[in-house]
Amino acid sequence: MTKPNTANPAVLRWVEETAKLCQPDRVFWCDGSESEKDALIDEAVARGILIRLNQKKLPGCYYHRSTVDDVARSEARTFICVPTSEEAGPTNNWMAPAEMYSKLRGLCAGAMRGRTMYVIPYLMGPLGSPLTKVGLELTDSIYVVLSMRIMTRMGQIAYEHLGQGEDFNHGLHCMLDVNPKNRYIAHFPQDNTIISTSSNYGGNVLLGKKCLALRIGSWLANKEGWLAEHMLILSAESPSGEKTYVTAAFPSACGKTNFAMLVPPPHLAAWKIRTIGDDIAWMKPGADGRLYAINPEAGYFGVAPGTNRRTNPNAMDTISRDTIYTNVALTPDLDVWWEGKTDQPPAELTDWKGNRWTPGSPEPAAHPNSRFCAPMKNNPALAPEADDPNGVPISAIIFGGRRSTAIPLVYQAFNWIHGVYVGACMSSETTAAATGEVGKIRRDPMAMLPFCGYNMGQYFRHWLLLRKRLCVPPRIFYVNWFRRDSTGKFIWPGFGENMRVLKWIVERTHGRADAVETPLGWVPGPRDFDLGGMSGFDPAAMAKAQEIGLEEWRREALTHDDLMLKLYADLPKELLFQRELLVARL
């Protein structure tokens, strides 16, 4: 056992109790230092857990390959463990805490024999922020240690924030044999505890991310009067130097990272977009009645396929060094490749399963949910406010999903309650970020369906009540970059051109852009949207992207009932009224 680097009695007691249960050969207390990182990387490479990539092309970068049945979030094996199923709600998997603890203690008993238990202290949020939370993850995975070092503010800084207090998240991760039958990602909100077993995939085992930041975080937020949301945060600076702060909620693999790191097209090059966060926002009403947001993370755990110099040059710069790649393909000289990185694939690769791959191979070279894990500080477009403990005031909240039909490019909700309804009825075509069928349309309220740590009807109520504490509530918008025409081609070019949508949104928040009323909400009129410099995209194409088919939307409104009926017992009546108003307008 290495020497503990804290005297906090609650921490020492919990580590000792967990070590007695898991029986590791060794306990390693992480301090977050550079020398520790170098030693752990060398050990991981020696044991074949990581592959050292071409250091001339990708300095400080390494490759990790997971097992073939451990490549995405396991939503079916994710549980909220509270006293009653009503508290968890019908959209969560539930198990009584005593029953789940008994099951997991049986799986974890002696699970680390022959292994090392790593003690990872970390912060979610900037040091000194009133929203920042302390976590302690105990794991037998070097991959988790090195990834948590990137994704969080890891090391002694966490003990500094905690002091002698006992308010920290208790996280335990046991790899076991990575057998899906023994895979559980269990959350105990009332104990501030997370236990994950038999997985080594990031979303299931980097316990500060979705587990603490969203599932436990949303439960704490409801209790303490703030919001924990699956949202990016960006700063949009106009040519005059005016900064507007925006959050946006998209389901996984629907373009959050691209939008957070957006590079404006030449026509709007005078605008500056800076990234505060690409995935999670913690937001709380300030003394001035505005909603303030922080990014609790310190890194990016992004989807690799589709990322390239054209779609996201800032991401490509960010992941060019000090990055861990998971389940991408390898070139013969130990560079990385994935579908969409270049127009033409290399002549030969080693695929994500470790097999020889050529352009004629029947399967993708990289897994569709292959990932990069990169430090926030690498981002050339990182906003200086990213570490501000006070957060930034939010002027606009954007919801959006991946829909090939029905949903227009952009519209604005009429007011806060209507905006909550719009977010509650979000839908998206499923992607490879979660296990299950790809391409199926599902309701994903506020992009939080897999991440809300309590009854979603109560979650909507919490959003509605928060309005009473806001003198200047953010305006709420909905976007859809993924609408297709009759030939299956995307109507809107997306990526950097999304700046045009963002520009209209920003100007609406400041009362400087007009709009036209429709049954769905306010939309930009023909003269309200800047199409200057767009080759091959004219007002007719814009009208197609913004088309609202009344018959199509009458059918769409009927599908809202699926979620409404599931949550009916706890659904705020305001949302039922909003549904009736929508039907009446249609």
Ligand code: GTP
Given for the second form:
Amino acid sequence: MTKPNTANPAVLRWVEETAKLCQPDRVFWCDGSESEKDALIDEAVARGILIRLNQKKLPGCYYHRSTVDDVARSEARTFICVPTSEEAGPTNNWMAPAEMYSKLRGLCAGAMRGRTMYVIPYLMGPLGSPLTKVGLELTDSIYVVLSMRIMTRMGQIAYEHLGQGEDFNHGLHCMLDVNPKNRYIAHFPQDNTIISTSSNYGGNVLLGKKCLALRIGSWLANKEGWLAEHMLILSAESPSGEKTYVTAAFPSACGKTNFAMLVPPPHLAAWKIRTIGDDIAWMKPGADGRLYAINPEAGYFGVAPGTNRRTNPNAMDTISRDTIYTNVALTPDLDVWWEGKTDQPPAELTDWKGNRWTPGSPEPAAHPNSRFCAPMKNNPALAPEADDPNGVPISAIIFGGRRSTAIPLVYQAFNWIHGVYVGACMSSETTAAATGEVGKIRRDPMAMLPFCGYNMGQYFRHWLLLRKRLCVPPRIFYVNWFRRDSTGKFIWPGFGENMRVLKWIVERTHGRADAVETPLGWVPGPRDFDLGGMSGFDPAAMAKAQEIGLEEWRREALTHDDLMLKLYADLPKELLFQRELLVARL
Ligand code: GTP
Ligand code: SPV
Ligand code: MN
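Go ahead and give the structure of the form predicted together with ligand GTP, now that the form predicted alone is out.
The complete assembly is shown below, putting the previous chain first.
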């Protein structure tokens, strides 16, 4: 038992109650210090929870391997526990709070016997921001402590922010035996409480991230008049030095981290892109009628596969030190590897399951959802605004998904209501970030399907109503980096080249670029889109990337019905009207 490092009575009471329930051998009050980190790492290494990587190549980096059925978010085991199922809505799993509490109390009773319960105080948001929230996570996982230390502003700073108040999120994480049968990720928005059991995977257990910043966050945002979104935030500085702030919502493993860290191609090298956030944005109308965004996080929990020097050099620099890798592959000299890190795989590896691997092995060496967890301050492209308590004024909101067919590279919505419709109808092929089938098209409204903590129809209404409080609403766009040609190749080269799309978007928000009207929205005309210096991509290829097939789109519009019917009872009528307009234009 270490000594409590706060005198806040509500915190002391809750830790005591939880310790009574879980019965840990020890309670460890984390302070977020360097010496505490070093001691926890030593213990984790000694107990085999972490492997110390090659410190010459990767200083301060460690490796964690999870159990094979605990490698992604478990959406089927994620619950919103509010009094009525209508409030959770048809897109969420629901259970009555009393029933879920009683189930979880049963699972957690005595669950930490022989273990240590760590008390993690943390902030979501920069110090001094009116949007910043305090969380406390009680966990029996050292991996969670060390990861939360990277992902949030963790330690004494959170108690200072909280003072004697009671307004903090109550997070409890019991690893149990990580058996999927007992896995629950349960949210109790009315009590500002999250309980997570029987997992040790990021999105299920780093409770500040998806659970607090998005599910509880969106529920609060709906009540309080702001937005909690699954969005990156970036700053785009033009050659003349003008800064434009942009957010983008893409579903899990669909390109947020990469877009937020984009390095422009040589032809556009005079543009500077800087990262404010790579996964979550909290946004609120400011006194000037603009929409201001902060990134509540302090680190990146990013997808490893596909990351390399060419696709994302800023990420490669970020993860070269102080990083925890999970479920990637190991080289014999304890360096890390994953599919797409180098063109040629090493001759021999230990795969994510701990087995010997060679290039002839049938399975990937790294799990497709293997991840890095790295502090944002390591990012060479970090925007200083990431710490600004006031946030940044957003000029453009981009929606996008992973679609092999039909959806063009970029288009702009006609107005806010149309933009909300376009975001609501987002669809994407499923990825390894969640347990389940990969590559299946599903509706993922605003990339929030797994993260909206209340009724999705009400969420759309909240978006529509927000317009009334904005004098300068962000312009809304839709992108698709993932369209393929008949041979299965991506048509658009993506990554740094996405700067060309971003340039058009930025210029549109300033009224400086032209566009052509189509049934979907405005698209860049032949002279509006900068293809300069691109080898192997000409106007004909661009036409293919931008193609809007009317027959294909009439079928696509019909698929929007799935969502419309599911949400019908709560759907704002404006969106049905938008659908009529789209069908008429087609
Ligand atoms: P979460 O952390 O799960 O929310 O994901 P994310 O949206 O941040 O996705 P991320 O940027 O990590 O990208 C996921 C995968 O898509 C990686 O394998 C990337 O290499 C790949 N990817 C990202 N951008 C592009 C792109 O422009 N084109 C192509 N073809 N692939 C991309
Ligand atoms: C996602 O799945 O969208 C992630 C990773 O960003 S996790 O934190 O595990 O949810
Ligand atoms: Mn995410």
